[in-house]
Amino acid sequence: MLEYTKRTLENGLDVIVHEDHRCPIVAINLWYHVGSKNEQRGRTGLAHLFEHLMFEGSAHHDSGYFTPLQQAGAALNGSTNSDRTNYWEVLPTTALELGLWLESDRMGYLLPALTSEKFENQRDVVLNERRQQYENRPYGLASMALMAALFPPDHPYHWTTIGETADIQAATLDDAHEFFRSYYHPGNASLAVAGDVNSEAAFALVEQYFEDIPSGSPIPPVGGVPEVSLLPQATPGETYLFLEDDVELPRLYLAWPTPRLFAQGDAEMDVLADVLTGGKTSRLYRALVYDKRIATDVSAAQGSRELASWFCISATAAPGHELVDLERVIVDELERLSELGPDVHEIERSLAQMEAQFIYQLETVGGFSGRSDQLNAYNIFAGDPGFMDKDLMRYRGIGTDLLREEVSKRLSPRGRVTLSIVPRGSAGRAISGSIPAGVV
C-alpha cells in the first residue's frame, strides 16, 4: 500500500502527498474530473481541446508552459479521456514551487489569457491531430464506429474524446470560456505531490498557491440525467458493420458493452482478455496465429470507464484468409469458455500478470500511471487514494466458475457489435450481412 496524506482545502481541492526521498525529484500530478463524457451531442471535443489550450499560457505567465519547466529540468505532459483530464510534471525537488505556481495560475487565471488567436490555433492543431490519428491512420476509424454502435446517440460514450469534426469547427471562444468555468476549478480537481518532499512543507506550498482560487459551481449532471441511468442499451441481436479503408489486410472487431470500472464483472473481463490474447500461449493467439496461421495478430481488452465499459477482440487476417474464418474461431473459443471456463493454470498465469502490472506502475513517482497518477485515479474514481489494495483483491477472488459465468452472460451474440474493416473496393470481404458504419 502507498503511504500518503490527504487533505481537502476549503475551496474543495483534494491534495494528496506521498513522500519518497530516494531520489531528489518530485512529481506534480493534477486531475480534473472532466472528459468527453461531460460534453453534449453536437458540442463534442471541448475537453480534449482544453488539454491543448492549458499549455498556451495564463494571466501571469502568458506564454507556453513547456519552456520554463524544461529549463528547470522537468518532464511534463497531459492527456484527456472520456472521464478525466490530467496534467503532470516531474521536476528536481528545487523546482517544486515553480511547478505549483504554474499549475495554480492556469487553474485560477487561464481565461484572461485565452484569446481568439490561441483558440483558433489550437483548434486547427486538434483538427490536424484528428486527421493523423483517426481519419488518415490505417484502421483509425474503428474506435469511432464501435463506440457509436455500442452506446446510444445520447449516451456520453457515443462519441470519442477527440470530438467530431463539425463540432470542433463550430466551437466558439465563448463555448470554451463556459466549459472552463464549469469544470476547471478546485472543487472538481485532485492534486497529488509525490517524491522528495516533506508533507507539511508540500501542503503549505499548495495552500499558498491554490487556496485563494474560488471553487466553481456544482458540476452539471452528465448528459443531463442522473448517472445511475447511464447504462449501455444492448441491441436485441448482433450488429454487423463494415468500413472500407486504405489497408492491405482486413481486420475484424467483436465488441460488447460491459460493466463499468470497479463494478462486478470489470476485473473478470480484464482476466478474460489475458486468457484470450495475453502472450503466445494464450487461447486465441495459439488458435489464430500459431496453429491455423489465419491471422497476423490478435488482441483483446476491457475498456474500463467510469459509467460503463466495453470489451473488444480484434484480429487481422493473414494474406489469403478471410474475416469469416477468424470470426468462426473466435466464436468457437468463446463458446468453449462459456461451457467449461478457463483452466486453473490459465487463470494463475493471468493473475500473475495482473499483479506484476500493479507493481510496474509503482516503479516511478510521476508520469502516466506512476504513483502520483495512481493516487489521483483512485481518489477520483473510488473516493479513496489508498484503494489499490482493494483493487488488487478484486482479481485474487477470480476462479474458473466465475469466469465461465461472465463469458456466458457478457459475451453472447446479444448486444455484440461486429465490425469488418476491409481494403477499399473490397466490401464483399466483410462479414456477411454487414452494413456501412456511420462515422463522422
The other form holds:
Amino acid sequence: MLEYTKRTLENGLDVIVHEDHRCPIVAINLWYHVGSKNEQRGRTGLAHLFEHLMFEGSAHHDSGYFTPLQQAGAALNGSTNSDRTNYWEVLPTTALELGLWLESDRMGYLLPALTSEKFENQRDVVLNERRQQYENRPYGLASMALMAALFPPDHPYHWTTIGETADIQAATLDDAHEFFRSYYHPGNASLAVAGDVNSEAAFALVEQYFEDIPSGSPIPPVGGVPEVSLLPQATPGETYLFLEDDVELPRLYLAWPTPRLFAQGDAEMDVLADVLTGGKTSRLYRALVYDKRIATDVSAAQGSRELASWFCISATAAPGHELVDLERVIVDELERLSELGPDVHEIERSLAQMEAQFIYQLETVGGFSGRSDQLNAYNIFAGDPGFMDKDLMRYRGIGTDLLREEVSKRLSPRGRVTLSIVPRGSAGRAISGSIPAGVV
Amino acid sequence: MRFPAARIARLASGLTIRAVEHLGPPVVQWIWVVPTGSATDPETQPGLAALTADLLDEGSTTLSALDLHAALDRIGARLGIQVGSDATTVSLTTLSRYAEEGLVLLDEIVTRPRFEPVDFERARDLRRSRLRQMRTVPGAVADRVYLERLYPDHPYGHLSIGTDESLSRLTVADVKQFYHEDYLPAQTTLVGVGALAHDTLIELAERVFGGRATGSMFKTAGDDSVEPAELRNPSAQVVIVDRPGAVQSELRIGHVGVARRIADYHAVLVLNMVLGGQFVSRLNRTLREEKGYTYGVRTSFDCRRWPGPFSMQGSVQADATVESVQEVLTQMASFTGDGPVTVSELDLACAALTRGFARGFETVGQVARGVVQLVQHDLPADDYDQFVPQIEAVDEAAVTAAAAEYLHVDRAVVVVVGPASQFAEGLAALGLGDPQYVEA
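After the form predicted alone, can we look at the form predicted in complex with its partner chain?
And the full complex, kicking off with our chain again.
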C-alpha cells in the first residue's frame, strides 16, 4: 500500500524514503532497536530515561533540542517501549535539513554534551512521570503487577518500561554513557523520511549528515542469553493476585502469555480481542455491560511484542457487583468460544474493522503510528518496510476453526494470571485465594 | 499553504452543509454540529446535554442499538460523540466507498434516536459510575473544582457529565424534551470532508437529508444564543482537595479568560505560547527543565463562545507544590512587570505558530475540525487565510497589552488536589487568603 525506497548506508543505517506531496510537510522518524528488554535487573527504566536525555542537546548543538525545531514550526516527540525507542519530527518541507542535522548530531555526538546536571534533572522528570502516569493514577500499577507475574524474573519483559523507582534513583551518568555506546549507533537504527520530498534529494541529505557516523559494536544479547531461548512461552501457572489502590470500583484483569508479534497465533489474538470486546455488539460488552449490567466497562487486547506477547481482558465491576461474577461471565464466554468458535459474521465484522484501520492509519505521514513510523516498524520487526500488505493478509485467512483452537490452546485457566484491583481496605473483594502482588 | 475552501450549500430541509474535497487515502469524515452543549443544561439539571448525546447511538426508531452498531461495525466506521460547553459534535469516519452508508447511519443517530427507558437507565447508571470513579482521578477532580470556583451560578461552572444528584433525578422524559426543544431545532451544520469531489459530498447529503419538507426540521439561520448570566470574576482564592499520601499535587491556576471572537485573539495565542503553551515556554522550562518538579505543565486559554477559562494545568511532586504555585503566579505577573516578553521569545512563539500552520491540515479529521471551528464561532470563511498575517502582526507591545488585559494574578484561583499536610501552610502564606477545603 505504501511506495518507498530503502537503502542501507555503509555504516549500517537503514534509510527509507516515502514521497507524498499533498501537504508541504515532511516527517523524520528514527528508530533505535533498543528498549527496556535490553536492560538488566536492578537497572530497569534506563532505556526510557535515556530517551529523555536525547532531547537535552548534543556536541554541536548543546542546548535544548526543542527550541530550534519549534522555531522552525516542527512538532516532535519520542517514546520507548520494551522493544524499541523512536524519535520523530514533523517539519515544514523547508526545514528537513535542520531536522536531519539535529538527529545526526545526537546519534553521533551526544556524549560530549551529556553532563551530570542534565542527567540528574531528567532523572527527576522521569520520577515525576512515573508518579503522574502510574503511582498517582487509579489502577496505574496494574501493568507492573501483570508483567511481573506473566514473565519470570530473568525474562526481559518481567519489568515495565518506566522501570522501578529504586533503579531509576540508582542510575548513574556512567550507565547512560555505556547505554549510548552499546545501542545508539547507525547499525542499530532505521531512519524513515516521509512526505513532501524528492527521494534522491532526501537520500543525498541523509548521506551528507549520517554517513560519517561510525558503525558501532554488535548489540549485546538480550538478558545476557541468546534471544531464541526467550521465544518459548513462559507458562506461569494459575496465579491469583490482588492490589489495594485508591479506586472506587474493583477491576479484574485476566492475562495470558501469547505468541510474539507476527508469529502464528498473534493475528488470531487480535481478532479474538475484537470479537470479545470491540464495540457494543461484542460478546463481553453485550453480556457484562449491556444485558447483565454488572460491569461499567470491558476491554481486551493482544499486546504484540518482539519476544513474546500477552493477551489481557479487563473489566470493572458496576456498583453493587463483585469481581467473581464478572470472572464467571468471562470464563463462560471463553469456554463457549473454545467449543464453537466465533461465527462467520463476527469474523467478517472484525476483518472489516481491521481493513478500515489499516487505511485510517495511512492518513498522516508523521508522528506515532503515521506512515514513517509504520515503515520503520515493519523494517525493524519484519525486516521489510513493505510488510504492510502481508501484515493485512495475516488476518484474511482466519476462520472459525482456527480461532476455536487458539482459544482452547491459549486462553485456558491454566497459565492464566488473574489480578484484582480493589479499593483500599477491601481486600475481601478480590477473587478469593488471591495473594498480594508485590509492586513498588 | 491555504486552508482548503469549503463549498457551502443549504438543503431544502434547512440543513447547511459545508463540504471539502481533500486528497489522500480513501477516507471520509462527516461531522454533525449542533450549537447545544453543556452550557445549555437547565440550571437544575447539569449533565442533561451530555446524557442526551450519549443516548443518540443507543438505537433509532428503525434500528435497535445493537443493530445500529452492527451496521456501523460492518463498514468499519468510527463514531465519536463529543459534548463541549457550546456545542455537540457527532463525527463518523468511513472509507470513501461507504460514505453514503455512513451518512444514512448518521441520520439514524442524530435525527431519529429511540430513547428507550431501558437504554436511558443503563446510560445514566454508567455515567453515575463514571462520576464516582472520577473522584479518584486527580485531574478530573481539579477540573471540576476549578470550573465551580471560576463560574459560580454560570452555565460554564460544571463539567459536561454533571453531578450525581442531578443525574439521579433525570428521567427519559427530560431527555426527550431536551432533544426536541433544545437540540433538534438548533441551527445545525453538517461538515463533510474526504477524498470525494465537493459536489459528490453535497449530493450525498442532499440524498440523505434533502427529502424532508422545507424548513421542517432544521433552522436556517441566525445565532440566537443569549449571553448567559453575567460573569462574576471571583476574587483570588486557594482551594485544597486533600489526598493524604498522594505523591503529587494536581494544579489548576488561573481565572476567567476570553471568548474566541475578541479582536486581539492572536496576541492572546502568542502570549500563551510564551507563558505555557509549548514545550519551551517559560513555565515548562523552569518547572520541568530546570527544577525537575514535573513531567510537564502547560497553560491554555479555552476560547469559547463566551469567556472560557484561562488555566495553568499540571501535576508536580508534592514537596514542590508551594514553590511551583509561586512560580506560576510570578510568571503570570512578570509580563507587565520585571519580565516583559523578549524579542527572541516573541520570534520563537510566532514562528512556531506560523511555520507550524500547514501541519494542522493534513488529515480529513484535522480539516473537518477546522471547519467546525469556523461554524462554531461564526467566523468568516477566510479566517484561516488571516492566521499567518495576524500572528506576524503581533509585536511586543501587543503581547504586553494582552497580558495587562487578560492575565490577572490578583484574582488567581488556585486549586490543588494533593496531600495537604505538605503544602497547606505554605499556600496560606501566598497572600491569596486562607485555603478553603472541599471534598473530592
